[in-house]
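Encoded as structure tokens, the following chain is the form predicted on its own, with no partner shown.
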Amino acid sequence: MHTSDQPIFAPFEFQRGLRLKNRIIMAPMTHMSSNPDGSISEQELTYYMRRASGVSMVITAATWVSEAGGLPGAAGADRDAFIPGLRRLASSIQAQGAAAVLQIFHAGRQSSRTGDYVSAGPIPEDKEGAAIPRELTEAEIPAIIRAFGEAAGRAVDAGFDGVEIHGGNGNLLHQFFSPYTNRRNDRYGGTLRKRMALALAIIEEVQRTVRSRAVKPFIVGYRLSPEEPGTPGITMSDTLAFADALTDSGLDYIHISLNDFRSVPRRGADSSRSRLSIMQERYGHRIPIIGVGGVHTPSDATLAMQTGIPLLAVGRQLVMEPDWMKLAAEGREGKIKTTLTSNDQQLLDIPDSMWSLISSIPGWFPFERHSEK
């Protein structure tokens, strides 16, 4: 097959006008390696740029809206004296050819750079030394939606091309949206309807700001993870009732962050379907749907398109092998790198906090390890 007739290689345009050169995004992920103040990195600009150059646009690394909310070594967007380091990231972007969109998020109970760990009630992670966050009350909740807003506005003034609410992952969104962590009775909670509520009023919000401020084409898009394990906790059939809030939302994107592409639902639909198609073939004639996961080549992403989605986002295999784009337009997929070696770190301009961060969690990248001679 000629690279011109991959789909992969289509160009694809948003409805407000953002025009990509390819169907395939740098997914966003955590790197840890902004400054300690919040401020964008050096490193932070060197590993951007090296990836930017074959995709049509880089997802950033979420960044906090609030330092209550802030992830250790994440970016900020909570206050105007990040905007030159912001300007910064996206015209590194944006010069390789890439549209660059700011992904924004709370933490809620994962983290916080003040210590105020907070969440939709008093539940901690599951995890050893976890904090018992304490439950927002609903006089709070405005100063959130207004700092979403807020970054919105310094995304827009920074040059970016767009901003994508991190609603996933288990962060304060996903923490409101979930029947687990949710166990309010006021408009927040009690329902399945008003455990959106946080959700659907952040992004009217973040649009009311963008479309007052923006003098360019500026998308607005919603990350969501469309379920969880345990017992209660968010199923698929939780997930479609909320993209069909998030579709009549007016969203320009709805982005799935999954695993692997191919992974089918728990419970609450059809298991005998991947996750994405479902999501497609209901929402895909209305709005992009982004699909993540598993996709390791170029071959990868051909299957993974078939289930109709739009747009790729691709996120390890963007850190193990800069030049994917490049040596996939070559029609030189056996020459794509898919693990890392010791020896990595300085030849693929990965900053040092993401390479300790890669290096303490086995598994997450595929190491190739030799042999002493």
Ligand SMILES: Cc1cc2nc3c(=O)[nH]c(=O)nc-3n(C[C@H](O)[C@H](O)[C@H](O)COP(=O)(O)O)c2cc1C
The other form holds:
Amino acid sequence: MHTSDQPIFAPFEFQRGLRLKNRIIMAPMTHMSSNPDGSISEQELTYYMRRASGVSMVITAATWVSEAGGLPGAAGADRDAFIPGLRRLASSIQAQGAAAVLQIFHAGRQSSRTGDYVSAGPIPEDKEGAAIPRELTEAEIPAIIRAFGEAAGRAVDAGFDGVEIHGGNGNLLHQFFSPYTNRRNDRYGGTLRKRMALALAIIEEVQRTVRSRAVKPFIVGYRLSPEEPGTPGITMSDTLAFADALTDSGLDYIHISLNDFRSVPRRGADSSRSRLSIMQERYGHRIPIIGVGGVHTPSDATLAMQTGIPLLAVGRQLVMEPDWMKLAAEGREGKIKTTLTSNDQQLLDIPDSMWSLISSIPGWFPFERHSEK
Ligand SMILES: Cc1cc2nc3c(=O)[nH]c(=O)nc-3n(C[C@H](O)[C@H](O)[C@H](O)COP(=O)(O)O)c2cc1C
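Since the one above is the form predicted on its own, can you give the form predicted together with the named molecule too?
Every component of the complex follows; first up is the chain already shown.
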């Protein structure tokens, strides 16, 4: 097959009219390098611009909707003063030819920004010294729903092409969906349907805000983690029911957060098939599904797309090889860099804090030992 005939190079159009030049998306990756106040930094603009030219869409690092749900080094979208920086971020990405999607989130019990740890229930994170979060009262929840809507409105004003509501990777919306962290018995917990209620209310509010403000096609996506290892915990059958509700909610896409696109369900569904192919078979005809996880080479990407998913996100590999798409398009797969050396930070425009983070967690990124040449 001629390189440019590969499925990853085919254009794609969302129902709402946003056109993508190909099927590869830059996955959201927290770089911890926004300014201390939550505004966009020069370093992060350089990092994104270096990676945005080949992919068709960039989903930004998780950006907080209220400071109590933020992380140090993350950007915020909770006040109008951040709009000029967000506008520079959107236009820097778009100037490279990619659509720009702002990922918006509330970290809940993972948030260490203000010291007010909140969650669905008083269950701490499973790590040494983790704070016991305060259970959010029912009366506090409407302000969080509004905060998501307002953050999405600022993304519209800043010229983004969409927002992705982050409901995966253990943040607040994940905490509400999980029967492990959600032990409530009000309208936000107690049954599977009620554990979805916060996410669905936020989606509705975000869509309402966006539809009243957007003057060009603007997409709204949702990212989820399909399973948790423990019991109680999110099962694949919970996620299939959730995906059904998400599909009905009028979203533009669902993004399945995985570390490996090949991974199979632990429980609650056929474990002889990948989670991605199960999701695609059940919902792919109703809503575009974005897959992700462990894509390093164009051959990996082609394999992932054989599940039938229309769009694929790539994370770590774009950190290591900003020219991934260019090399793939030229058929130079062998030239793609799939490891890091300790000299690579400046070469690859990786922000300082991101570099410290990724080089301090063994096994997360493949580092070559003999790097000091
Ligand atoms: C440094 C780093 C930061 C990440 N931050 C986020 C984030 O802010 N939001 C999110 O949804 N996922 C985040 N992820 C997960 C990635 O989007 C992706 O799902 C994961 O890395 C697997 O894809 P990959 O194998 O292509 O890297 C992060 C991953 C990395 C490596």
